[in-house]
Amino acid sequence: MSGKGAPELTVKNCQDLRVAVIAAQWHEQVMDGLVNGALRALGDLGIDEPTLLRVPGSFELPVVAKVLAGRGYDAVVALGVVIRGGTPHFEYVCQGVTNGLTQVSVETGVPVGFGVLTCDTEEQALARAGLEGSTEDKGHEAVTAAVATATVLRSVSEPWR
């Protein structure tokens, strides 16, 4: 079951971080839930002025993440949803997005929160979207993970005295 065994993350001293959220537009109801969860998480963390950008679909997330990572953001959060259909399109998009976002993070050293749902059905996506009645809130989780990682990176980049 997804979500089982998830860590309880405590993130402190992150209010000054620059965070961008990039969200796909496909599957509007699911995306609205993911975006709302992400913005709620940022508010909970005291990050009051995040950048929110919308792109056509999940496949476009990596290129925008790469540009934002190069423009001084401390963390980038990518939100999208891909629902399996009857063609191999699902596998190509999921693999491309996952590899692309991983590459951005590793090459730039900027954490990329992975909030891209890869589901077999719309019901699975709705259950993870952070909507009323959802069992999970992946938008919130993606922000928390990215910001927690950014604070870890900041702690190791500061000189030890």
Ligand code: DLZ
Second form
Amino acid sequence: MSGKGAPELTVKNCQDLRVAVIAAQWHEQVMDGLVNGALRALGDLGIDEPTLLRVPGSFELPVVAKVLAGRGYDAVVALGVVIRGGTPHFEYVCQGVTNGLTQVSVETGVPVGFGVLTCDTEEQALARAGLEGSTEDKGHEAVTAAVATATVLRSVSEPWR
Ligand code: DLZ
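If the one shown is the form predicted on its own, what is the structure of the form predicted in complex with this ligand?
Entire complex below, previous chain first.
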């Protein structure tokens, strides 16, 4: 999937939103970049004191996202990196986390930012991690998308006048 065509999102009136970031721990260098990008985005948006939780691997992201979505957060952001190996395990983990996070979001009505990289190689992941020399900053993007969506949902949660 190409990163070309990504919108320049402008997000307003979001400082009071409660946002939780959940981050897996596999592939430490890439994860450091994603987590830093996510925290930088929250700072850019004026959202102080976000919750940051760490889980073992990407497969564990959906269950924690589901519980947080039920605890009053306005948006949840899931960060992880899955790198293809020599067995079909990659497909199962990617499918589990993608379907799981989609299900959480749709069933709870709480936006879940999808900051999970699914890459063939570590080089591809590093290029998307928001590190020095990276071409993309997927942690930052996932936060901005989730918060933008939360503001859209808030705009339609008021009764019609
Ligand atoms: C087992 C596994 C493998 C092989 N690769 C990754 C990976 O590249 N990225 C990741 O986040 N997690 C990986 N895991 C761990 C699974 O996500 C999960 O933590 C374990 O299967 C235990 O449930």
